[in-house]
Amino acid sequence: MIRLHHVPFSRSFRVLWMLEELGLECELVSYSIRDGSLRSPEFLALSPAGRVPALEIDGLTIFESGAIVQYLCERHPDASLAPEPGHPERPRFLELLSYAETLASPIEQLNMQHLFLRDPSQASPVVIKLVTARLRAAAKGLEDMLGAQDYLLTTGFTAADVMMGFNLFAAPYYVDMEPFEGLRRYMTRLEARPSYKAARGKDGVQDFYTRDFYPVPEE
């Protein structure tokens, strides 16, 4: 039995998508960010920071989406979702796994500023402006790396696309994606994958974004 501890539309979607790519069934245990369940002693025993994802597999419990994705790639080398050590694209693959968090970090900070402060009046327009600019710059960097390729590596779709793709479906809440034509085509390509559609069908309903777009507030 594989068990994924999950919050809809969070980093744990990366793992759900990976499991679909690999054809692996899992039991999905869903949580809400808002109800305190992620701070329960039971969940903290699985993920010390009280964050999803946590994956129970092979008698182990693994947390951190990047670590889980790499573990699944190593567990299923025949799926060709990661270049093998020594492959010319292996360094770029590893770079992209980390760059996924470079992109996710400002999204998380903007989530906090726009959505999760107990007192919304404490949100800082200056901080939001700076972090939004960081997110936009990271998106531009990703578009430059993608270039005219279908996927992030020249060899085709890999787990790097899974890690990065989740970010690109969250970034449009904060950054106008119209100027990023290459990323918009890339996002459409990812959305068309059967594994992505299957994972989204299991993901559940997110309960934190209440608007389609959150602009930088007036200072």
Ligand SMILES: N[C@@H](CCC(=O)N[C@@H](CS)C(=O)NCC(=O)O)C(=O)O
Contents of the next structure:
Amino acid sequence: MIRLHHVPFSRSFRVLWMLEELGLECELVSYSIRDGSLRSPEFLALSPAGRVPALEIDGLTIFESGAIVQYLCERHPDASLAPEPGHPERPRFLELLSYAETLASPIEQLNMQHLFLRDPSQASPVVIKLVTARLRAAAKGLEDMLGAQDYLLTTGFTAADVMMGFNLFAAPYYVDMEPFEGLRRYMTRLEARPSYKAARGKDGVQDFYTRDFYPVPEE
Ligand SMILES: N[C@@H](CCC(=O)N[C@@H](CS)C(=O)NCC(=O)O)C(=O)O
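Alt. form predicted together with this ligand, vs. the form predicted alone above:
And the full complex, kicking off with our chain again.
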């Protein structure tokens, strides 16, 4: 049995989607980010920083979405979701796995500023402005890497695209995606994949975004 520890609309979606791409069934254990359950001793034994995803598989518990996704690629080489070592696109693939966190990090900081402060008046307009600009720059970098391609690698869809899933549905809460035509088309392409739709169907209901867009507040 494969068991995924999951928060709806979070980075654990990457793993949920990856499992769908591979046709692997999993038991989903869902948490709320707000109720302290990620800090329970039981959960900390699975994921030392109290973060999702954590995946129980093959008698192991693996945390860090990038590591899990890479492990699954290695476990299922026939699915061809990663270029082999030595392949000319392997370095770009590795860059992209980590670049997913370059995008996710400002999203996480903006989530903190906009959504998770106990006292919202403690949010800093200066920090929000700076971090939003960093998120926009990282999105622009992704769009430039994508160029005119359908997927991030010229060889087609890979786990690098799966890693971007969470980022691309979270970023529009903070960055106007109107100028990012390439990324919008890319997102539509990803959303059309049957495995993405299946993962979305299992993801669950998020309980933190209450608006469609969070603008930079006036200083
Ligand atoms: N680099 C880690 C980051 C994991 C992470 O921060 N996950 C968030 C959800 S997107 C989380 O669990 N947050 C709970 C918290 O910070 O308390 C990964 O990619 O797995």
